[in-house]
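In the block that follows, a single chain appears as structure tokens, in the form predicted on its own.
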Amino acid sequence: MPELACRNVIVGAGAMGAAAARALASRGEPVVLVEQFAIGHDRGSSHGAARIIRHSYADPVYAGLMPAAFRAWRELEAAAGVSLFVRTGGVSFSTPDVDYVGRVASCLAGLEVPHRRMTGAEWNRTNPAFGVRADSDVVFEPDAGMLAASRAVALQVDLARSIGGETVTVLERTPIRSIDLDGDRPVVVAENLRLRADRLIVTAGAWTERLFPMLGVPLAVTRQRVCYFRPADPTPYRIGRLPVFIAMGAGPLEAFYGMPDLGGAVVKAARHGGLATNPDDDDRAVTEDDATIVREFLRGCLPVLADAPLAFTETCLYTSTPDERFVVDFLPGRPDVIVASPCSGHGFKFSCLIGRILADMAIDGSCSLRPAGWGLAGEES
């Protein structure tokens, strides 16, 4: 089995994998990005039309990052020269008894982030579309929008080849049997190549803990169902009328989300979380079960939405630490390995940015925007 000698490695080439790659390549560093499918599949967790982006986080360290995000943001898109982000403005609510809008109003402030703070009767008056419980905490945020999912990540990887040159090669449908760590220098093994890198970088989301199975963090493997559903009138649901919006209730299943469609016909909800799963199981089934939940969701939210057609549906998957926290540090022992699980469902707001942290860390040893939360044990070793 040939053997080759790679600067810079990168298993996994979604949007954490392929902005890394970008990131390398504008750096001048030669890269090779591995990925198991073809670039841009649906088989993970960066796919599909939009993703929503907001600086409205309830926990200070995600919040205080966002301002740096949304600049990576935009210095993507003007090395690109095309929009990937779409402002729409964004809602978070929460009951009374949920303390979950008042912390994030208290980022916003402290970020000094436009916003307003009202009650759901407020709201509704305001967005005759929803339906909130009148006593609802709320919380607007008018700078919140979408990002372009499967764009982004597929003009990353162009970037990162347009850049590089023949310096940046991607493989594609490349499954990764195992990671050899046994030499002086971590080898890559696929089915017919090793690659024997200085430097690697692991962005394998729901794979990683295949690859690195005594990493010592729990990685939770969930499917995401999503639905679209088709309004009879979607007028009142257009990017202009509608914001994406979050609602976040006591128990850990009782938090939903949605946006409207690009397209402007649909719009977009689902429960945030999911049950087990094997990432290799390619089950695609969005049960009637399922849409009952989002539907129930729907009916103390968006009425109307609550009884529209599904148009059609989709899954993703969620690989989530126990605290929903990320994970992007050096393997133990490693300094040459550097292993990136920066999602628990709602990282590809910062993929942009976290692809700049990770070509820092491989470059460097270090990054200053990476929290020392994000360390294997929680904090930096």
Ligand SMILES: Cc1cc2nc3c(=O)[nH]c(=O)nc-3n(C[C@H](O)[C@H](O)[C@H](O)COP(=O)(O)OP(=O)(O)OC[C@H]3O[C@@H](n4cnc5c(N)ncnc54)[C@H](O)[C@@H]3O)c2cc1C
Contents of the next structure:
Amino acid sequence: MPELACRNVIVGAGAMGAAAARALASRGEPVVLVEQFAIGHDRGSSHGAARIIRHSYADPVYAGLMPAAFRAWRELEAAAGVSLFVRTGGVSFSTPDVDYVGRVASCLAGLEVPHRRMTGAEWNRTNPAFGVRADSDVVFEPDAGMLAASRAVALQVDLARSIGGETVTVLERTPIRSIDLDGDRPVVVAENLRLRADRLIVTAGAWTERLFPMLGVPLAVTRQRVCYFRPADPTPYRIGRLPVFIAMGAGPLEAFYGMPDLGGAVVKAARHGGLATNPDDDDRAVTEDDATIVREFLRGCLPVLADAPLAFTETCLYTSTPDERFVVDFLPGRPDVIVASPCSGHGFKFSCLIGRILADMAIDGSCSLRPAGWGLAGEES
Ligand SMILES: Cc1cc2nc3c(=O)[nH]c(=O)nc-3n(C[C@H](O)[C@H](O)[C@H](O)COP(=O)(O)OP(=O)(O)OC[C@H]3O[C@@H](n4cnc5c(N)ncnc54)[C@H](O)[C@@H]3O)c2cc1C
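Having seen the form predicted on its own, I'd like the form predicted in complex with the named molecule now, please.
Time for the whole complex; same chain goes first.
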């Protein structure tokens, strides 16, 4: 089997791999980007019209990274001459017994990000499409919005190619069967090809544990079943009227989110979290029961929408750590191999920045932007 020597190999061309390829190419590095499906496929975690971007985090580590993440998206937009971000505002709410909005508000205050905290009753008056519990705890962040997801992934692959020219190779429909770490350099093994890399970055999403079964961090793969509702009168749900929304409940499967549509006719809504799944299953089913779970949530949030017809549905994969933290680290004892699983259902907004972090780690051996808690062993000293 032919073996090619490569400077930088990236396995997986989703949001993280595409961003890393662009960042490496931007630093003048040759790159081989390998993807098991076609670029832009809908079998992983990064496809679909849009993703939420917000500073509104309860965890100060993630909130603290958001100004840099927003800057990274603006830099990409400037480099490409396109807009990927739409400012919609973002509302986060929970019932008073759930310790969430207070922590979000204190993170926003700490970052000096404009926001307004209020009760559910005040919020419902502010935006009559909503009908949340009057005693809910609510925080509104005007600068939150949406990112054009699939477009951003494709754009970064195109940019990597245009920046790097012949030094950037994208191998589509090339599933990597295994990674050979026996030698002094990592070798990724495909059906008819071996790539020997000076530096290897693995951004394989839901398939990460397939390539690194002994990672030492449990990664749970779940299938998200997403609904798009078509209200009879879309006016109150259009961009500029409907902000992105996040409802945090007490239990693990009691968080929901949604957003207006870039096209203006439908509203995306889904539960955060789902059942364990095999990433290889091409399961696209969203049943009436799945939709009913979301409708029941909407009844206490956007009541009119709860009975709107389903326009279409979508499935997508989360790769989650137990505490939803990201994993971006060198394999133990291998400064030439980086594994990145920054998902847990909230990684997209960071992907542009994480691309840069991965490139800096590969080239410089470290990146000051990478939080200490993203190590394979958790918090690093
Ligand atoms: C329904 C849903 C809603 C979300 N909403 C938000 C949101 O609003 N805001 C937000 O910030 N985040 C959100 N996220 C999370 C975010 O989309 C993900 O964290 C992010 O897309 C993960 O990107 P990734 O590159 O790690 O994974 P992926 O996009 O899955 O990329 C991994 C790639 O690796 C390839 N691959 C795997 N194994 C191999 C192999 N052996 N050989 C070759 N290629 C391989 C896969 O085919 C895939 O293309 C959401 C996720 C889902 C599913």
